[in-house]
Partner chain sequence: MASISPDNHGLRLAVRYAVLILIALIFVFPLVFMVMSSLKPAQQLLADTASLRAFLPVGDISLDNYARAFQRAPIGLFVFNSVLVTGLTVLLCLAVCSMAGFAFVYLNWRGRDLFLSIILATLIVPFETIAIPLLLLVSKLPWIGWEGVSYGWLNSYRVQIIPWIADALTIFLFVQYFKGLPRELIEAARVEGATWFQIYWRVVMPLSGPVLATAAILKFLVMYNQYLWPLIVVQQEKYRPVMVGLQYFFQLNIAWGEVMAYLTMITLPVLAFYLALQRAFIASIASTGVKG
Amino acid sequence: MSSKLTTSNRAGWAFAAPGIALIAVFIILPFFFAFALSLTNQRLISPNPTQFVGMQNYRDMLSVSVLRLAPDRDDAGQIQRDAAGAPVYPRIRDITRSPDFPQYRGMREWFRFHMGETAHVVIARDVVFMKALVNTLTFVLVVAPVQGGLALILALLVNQKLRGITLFRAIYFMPVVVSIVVVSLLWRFIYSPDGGLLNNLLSALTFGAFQPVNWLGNPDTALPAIMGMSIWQAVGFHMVIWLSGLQTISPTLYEAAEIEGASKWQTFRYVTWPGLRHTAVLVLIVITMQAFALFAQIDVMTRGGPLDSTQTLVFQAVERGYGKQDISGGATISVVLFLMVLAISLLQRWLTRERA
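Now that the sequence is in front of us, could you give the structure of that chain alone in the form predicted in complex with the partner chain?
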């Protein structure tokens, strides 16, 4: 990399300075400001003076405890059971709101699991944040590979030399062109439980065997429904990036592969894929970043519901910072998100590092 020919501090600075300066002023400076906010109790709207609170916002968001509960027993020492025969446990409400346990005050059940008769209840001070964290990670883990893979397949399809292929490229790209807010609005009609297009279509395709699903109203289907729509909307975007990578691969390499009688798969494996290495890193990182920033779809379609099944970190950051005027709480989420994604991208860079 560092050949003598390319060493030039003055030129390097001159070329990079405008970009670095703009990013420093308009992104990095405000971000440090946001970080400082997360250490205070600053409100969006308030006549009260701002106070430094240290890590309090982080503690309020991240504290988690586990309660071990034994089943209720009657006077004879027998485990009480409900109508279905399951053991009855004390209500969490009676513990978290009891003056005997001030340390659990304000905490709520996140989830529970059973080991033998004992129920282990994980309670968190900020259950909504925890759910948002899990949903966001789930979204990233599903959407990044699926969207990246589908985009590559599409790119290969529209990289064929066929008459009218430009038209197909344009069509596949079309959903990207429409704003995500608009797309989310349109899909609310499509996912509607009462005579929505998707239900009617599936019903017609299966000759009525399909039972209508309340896509956005059911906690089990809401996040997958949003994933599906998000992939549909953005896949054309990544197709274009793959396509620009594909088009830099020299045709002479393909000709050579053909002469040597390589199969289609071999051509892809040994010519196309190695030529896409830089593009692959780009696509993966871009998709991951966009997935972590999931917001508009949630805001328009579900606002985090039903039952927090579609809460996400950025939605919560906005909801708190603007809606609930808790600008320091919103900033705290942004900082946590930043640190998390930074860790992931360092890991990603380490995993995809260029091996000498």
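Give me the form predicted alone now, not the form predicted in complex with the partner chain.
The next block holds one chain only.
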């Protein structure tokens, strides 16, 4: 028995060796190489020698502070106001450039909010990275549940034994096989403010009351527009994963539920959903990783604009690493992104674990 197990293990390792080698060469080693570069000031085509800077890149990228500013007052103690009647506050630039506050040197205003007369100003050393971080997390938090839920609904619909249902499966899956670059170009024309399909359709439905919107040129609508396109493009892929999980559930369980008089909701809650637990974990992890890897849509449709409203971590990593030739900066973003995806994937796995 021992010799048979040993032989079996050797055969298994032999079959797995090519895959393990590819993963090691193209994933594991590049990650450690990127981590090493993130500890330096490496730049492409730089005449200066590469120096070890430790965690300085991470500190510069993640440094955030909050300034509490009281409004300026005149000699009489009255609050100074501008022409519009709004209180006047000290200039952030005067603080970040002052020798009295060396900890704020090089930082810029990210956003501000008011509590009474006090203005709370959030400043960051790398504002563009912080915007990219927030945009990426927002994209994940919106796209992951919406795309997963919509894909599950489509899977339940196309899992019916009806004539012509295969055609609907092919139609829903069709956007997945089209290049994301082609899809992004197509949706850029759909979102066009001048004769775009979406504006024309909304105008026709409202009998001309709807005014055309520059969906990709407005900071308030650019990221939601990309979210909508991304959900439409990849929902068919996750529908197929849900469908494969549905088809592994034994029909006898549904027959037993029907005999017991269970409603459709009760059947879904106590039969379908428990049978899809492992599939749900897979779908959530896959959607999360794909959402964090958002790049092609941004590169084709907005290039990170307008006003950095569609910046993402992957786009920033590529833009800095190759566009600005800042290899250490791009490597730092890549390491931060990897750790975020790893942490969220482990958290999802823990939350969806089977409880005894």
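No experiment lies behind these values; they were computed from the predicted model shown. Residue numbers count along the first chain shown, from 1. Take the two forms, find the largest set of C-alpha atoms that superpose within 1.5 Å, and that set is the rigid core.
Once the rigid core is overlaid between the two forms, residue 294 does not reach a Cα shift of 2 Å, moving by less than that. With the core held fixed, residue 212 shows a CA shift below 2 Å between the two forms. Here residue 104 counts as shifted, since its C-alpha moves by at least 2 Å between the two forms after the core is aligned. Here the rigid core is superposed, and residue 45 then shows its C-alpha moved by 3.1 angstrom between the two forms.
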